[in-house]
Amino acid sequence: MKVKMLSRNPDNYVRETKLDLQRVPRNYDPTLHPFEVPREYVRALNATKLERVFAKPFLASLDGHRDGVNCMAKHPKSLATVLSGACDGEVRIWNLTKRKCIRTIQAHEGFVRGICTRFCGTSFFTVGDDKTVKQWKMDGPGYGEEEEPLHTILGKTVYTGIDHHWKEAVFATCGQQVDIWDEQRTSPICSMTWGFDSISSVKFNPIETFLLGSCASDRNIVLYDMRQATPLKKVILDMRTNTICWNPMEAFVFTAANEDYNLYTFDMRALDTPVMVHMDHVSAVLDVDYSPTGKEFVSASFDKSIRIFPVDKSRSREVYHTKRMQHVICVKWTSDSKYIMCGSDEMNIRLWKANASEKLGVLTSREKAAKDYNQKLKEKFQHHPHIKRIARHRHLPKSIYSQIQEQRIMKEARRRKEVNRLKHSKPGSVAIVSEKKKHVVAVVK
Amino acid sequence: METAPKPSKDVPPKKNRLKAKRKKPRRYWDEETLTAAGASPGLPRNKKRNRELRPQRPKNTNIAKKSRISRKPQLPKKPREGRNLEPQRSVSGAQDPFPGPAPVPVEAARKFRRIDKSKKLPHSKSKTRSRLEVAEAEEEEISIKAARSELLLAEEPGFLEGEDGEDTAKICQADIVEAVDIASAAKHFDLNLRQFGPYRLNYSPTGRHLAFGGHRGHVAALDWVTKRLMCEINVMEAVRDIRFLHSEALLAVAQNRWLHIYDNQGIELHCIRRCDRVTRLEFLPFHFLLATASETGFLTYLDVSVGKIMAALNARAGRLDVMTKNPYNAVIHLGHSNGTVSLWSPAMKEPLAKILCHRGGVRAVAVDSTGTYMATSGLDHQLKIFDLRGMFQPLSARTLPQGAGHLAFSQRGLLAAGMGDVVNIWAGQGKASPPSLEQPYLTHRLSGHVHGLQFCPFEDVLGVGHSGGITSMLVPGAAEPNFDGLESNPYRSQKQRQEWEVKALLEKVPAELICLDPRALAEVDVISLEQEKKERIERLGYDPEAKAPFQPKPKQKGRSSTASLVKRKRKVMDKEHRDKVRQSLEQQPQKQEKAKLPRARPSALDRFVR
């Protein structure tokens, strides 16, 4: 007879002193691990709610401004470095780490249409109400110094936008036309127009630096090569565009802000149809950013929100709001993809986590373990009714609620009338269009 | 996927390889190293070495398989082997004797796979699809590291083997005591309590705990590997049945009336009147659910991390006094008199399934802890043990002279029956196949009837409360020998107990998640997901997923007549059709197949069927 009996020896399985770590020995075998799946689901529900817990995304609020923000920009090398432009003419300079002005600048009568930074960091652009566009150092003056510009131009029209090269000493502003400035010249290299009408905003493409997009009033979107005379091609949609915004990953794709309450990103390539329309807003999409990682933007509008929208998805995954912050009028995403600045008519920049339920600071590694595992988990089980319910519900203020229901009853009725129209109508007769190819009139090269 | 594996391509054994390698013209750089390397006496005796070291790996695998689960890890490496020899050799010039990844064992990788491959999507998006590849491979790559992983369990299950030719059942326990170490000796007892007749018992999940209570009122808890004693008392009432809960904190009586609760010191914390004249209870420890099984029929889910009771089921079959719960899905077992065994679920008012398993009454039912086998034993004197995956199939019976009264299974499968005052063990091949009941692994006489069978969760023991007392005895290779720190440790501090207590509580799964699939959540939805394609294109008007019918392009170069765009048209429509037809056609002699094969006897009525 052979025989052996199961005999643990007690040492191996129990710590020696109490100054040790307990001894935790592990199998994986999965009949001591039963109802791994409802097990696991139960967790992510769990961390599904504990994220809606700890959604606090408001981190503070600047105030100084004695009128609306109009515009704002980055600073490229300083991420702490903001700058903002107020609808009274002033510029303020602010410091994130501390939540404090550090500069005020009056830079022009009536409203700052513009700013943007010099990619290297030591001097940014103002354009304004006054036909001016102005250059200024980023550090202050020195003592005894009077606070002026370092170069000004008067031109003969108003310019409403403004935006720098990435790599040159290159800028181009936006008016009447489209003009393209040498740093060290005070007139234009070239100006390109297409019809007659203002445009709103102009900007450069980050990757491919020698190509611009702009959009005017008469719902263009026309795009240019700085290296030609002329504009390459433009598309009509709807209805206007207020600004557009290039995706810093992919050269060619851009997301333009429409007054259609839609954002609708393109791929520059092929502009007849949008790669996707991107709806939740209820009214006017004011301004449109992209986050570093070229995977979602954020756009605010004049709905007094902003909501954050995934490249590939049409519907946004986060709305912020408070109830003092009315239409927010520029947005940016700061270059460590972390946090997002808006400013708002009343007068105040706001900053918001752009992960609403992210804990600031240095995590611990198993802080860091633990949030990891629980994101797997949530992705995983992200389409279960339950979890898909507590991950979508968001608090909306009751005006943004009310329009959405009034918007949504609109929208099924027209899309009712259309199925009512191809029901009766002869097969083949009514063409079905798409939503995405419902809002482009025209592409014209 | 792109893990697929080209069918025994690379399963030919090294040497064509190297043959290969070497016909491969070189570059001019690589000359010198190779020419030295083939120079010198150490590759011939690489090869050498690696013939004689072959057939020293697991043999019970196959190469085909094996090759295919260790391809993956090498992939990365063919480039390199291709162009030198020279990562085979170490600096001091030894050479590796085992050159490559190491050998995966086949049967410990299918124990960890939990995707199963061979159910597709219906029609799913090209995204999706590369989505779910990219899982399966990871999944895949888990289930070798898991079970590569094995290698560091540190326990061997036990074992006993007669001699040639020798029979084990005619082992007695008093051999065994006498061949095993002291440790082992002593886990060997019997408890003579003939004063409180037939005894019921429950083991604590960690197996450390011993609770036991006796038909006249005598209920005791003790730590059984000290034989530390943690409360006995009186109840003054029959005990019909006695469990632990969740930890050996407390502790669930069903007593003659109602059910009462007790904490470890033996002090009665909750009488649960509502659990009336309760004949069995089943902990489900996941879910904390108690259930109890009534004389009145109701069948009574009561969690006990919120007081409630979650649902009362009535089984309409009168007195219940056979329960045992499937580890595996947490559905419970009920044995009725009719010889049904019927399968409930909280979340269900009627029973999930009824097999008809025996003539006359269900004595007993053992789930195994795979949840793959159900024993039973019936009135009729049969033994017999089906298969709970699919259609509930009987895959073994025997008749026993006495027929079993009750029933258990074991952590490695062994089947243990109570018949009188005998108990009888079964084994099977392994883990995860039936015990064959030819021949009983162990028979045990005890000093009197058998009324409660358990075997102690991680260790070699089988606790059986008789007429007589307690005993506890010894089945070597009954339990697992590795348990998991995590889930339930035998040697946990009361530190470990309380913070894995709270772990519990917050992952507690909800009542309603109980069914026969316990993975089903973790799989698509089909028929759903089919209701809101349909409804989609209802509200729409029309299918925005449909291809779009075939529409021929204008020719480029000449002149593109209607009747040729038509005739184009038309041979693709006659394409799809065929292939239509075709499908339709190799689908049709299954169907018929199916349709003969439940028919055994021909009946004067087949006539009618069409």
Second form
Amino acid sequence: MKVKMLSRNPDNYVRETKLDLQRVPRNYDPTLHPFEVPREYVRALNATKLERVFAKPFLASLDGHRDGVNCMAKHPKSLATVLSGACDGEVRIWNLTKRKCIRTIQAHEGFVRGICTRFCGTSFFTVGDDKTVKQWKMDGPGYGEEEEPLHTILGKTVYTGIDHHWKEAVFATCGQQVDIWDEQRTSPICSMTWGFDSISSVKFNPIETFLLGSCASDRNIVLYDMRQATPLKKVILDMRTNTICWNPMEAFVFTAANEDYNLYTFDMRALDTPVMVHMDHVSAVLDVDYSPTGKEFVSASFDKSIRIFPVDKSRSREVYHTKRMQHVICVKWTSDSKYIMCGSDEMNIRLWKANASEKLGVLTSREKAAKDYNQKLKEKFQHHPHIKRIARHRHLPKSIYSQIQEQRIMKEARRRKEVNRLKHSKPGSVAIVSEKKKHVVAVVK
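Go ahead and give the structure of the form predicted on its own, now that the form predicted in complex with its partner chain is out.
Keep in mind that what follows is only the chain, not its partners or any molecules around it.
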């Protein structure tokens, strides 16, 4: 005779202490939960709406400069320290936690054109309109000491940019040519040039540290190899590139900020076609900086806004602007990937959250769980039209909004013209050029 017994393990339903939550057995069979998807949709909708409600990205404004902020640099070892150089030759060191200026140096006559920190964080370098390169101690002078640079190099021409090697005591400057300097010497180790126009910025690759990229005012982006002391190859675009930034996670990928309102992400192994064209700005893009994760970058533009782009998307996920913020000259993403700093024409450095609706401070475990759950819900329903519309909507200043409409009309007119030309010409006589290839003129090796 068979005897059927019910067997239950008390561990599955009995609380260990009376403070614990009651354990509820759940059957996950979808036929027993016919309203699960509608319920999740409502939760996703509410989560998306609340994300827009709590989107308050602006954190602080650091004021103190007496002229427009022209360049910025991050401290490699300290998250709270940031350096900025202004158009009146003044360099300031800021403490972000106290939101105060902790040191002021009158570094140059005229503009501070570039600033960079040494990889160990003990000193930093500045270049200016007075044709000098100066090295300064990161710590302030002792009691009774004068504010003096450690080293000063007097050059023959004006230097427009500087960047330090990520591992060695070597730095690069740019002006009429790219010069590689040893910190101990007063003359460059090697000088590299390709063309005759002035070079606006130079950047070392953070992974393949012997590679450099530079952009010149003759519309070139030139790549150099420090070991061979020769240029490798260059790509010529339709319009001038203001600066480039290397992806800190992918050795061969860099993004260029261009005058034609776009950003171009290139793979240096195949420069004839950009990997992605990032379009959203309505004026020249002046600066770009990658997040430490390498998944996103932030761009600063002449249209008085900054935008955050995912690397693999052509449209920005976020746009930040304020009524007071004028043309944004420089932008930096902090090393903990949480904050963005931008320096603009009206003498202010602004601090923003990289994720606009993120809650600052310590999260409890329940808050973390709710945040992760809401994030998954938003990802699940992200293509639903109603949720997509709410998540994408951003309020824009009237000037930017009207320029976007105007450019849309112009773009549509160009597209219509191309379609008509194709329609009324002999098959095969008019080549169809993709959006990516349109802007690249030539690649020279």
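Only a predicted model underlies this, so the values are computations on that prediction, with no experimental measurement involved. Positions refer to the first chain, counted from 1. Here, rigid core means the biggest group of C-alpha atoms that superpose within 1.5 Å across both forms.
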{"item": "Val14 C-alpha shift between these two forms of 2 Å or more, rigid core reference", "value": "yes"}
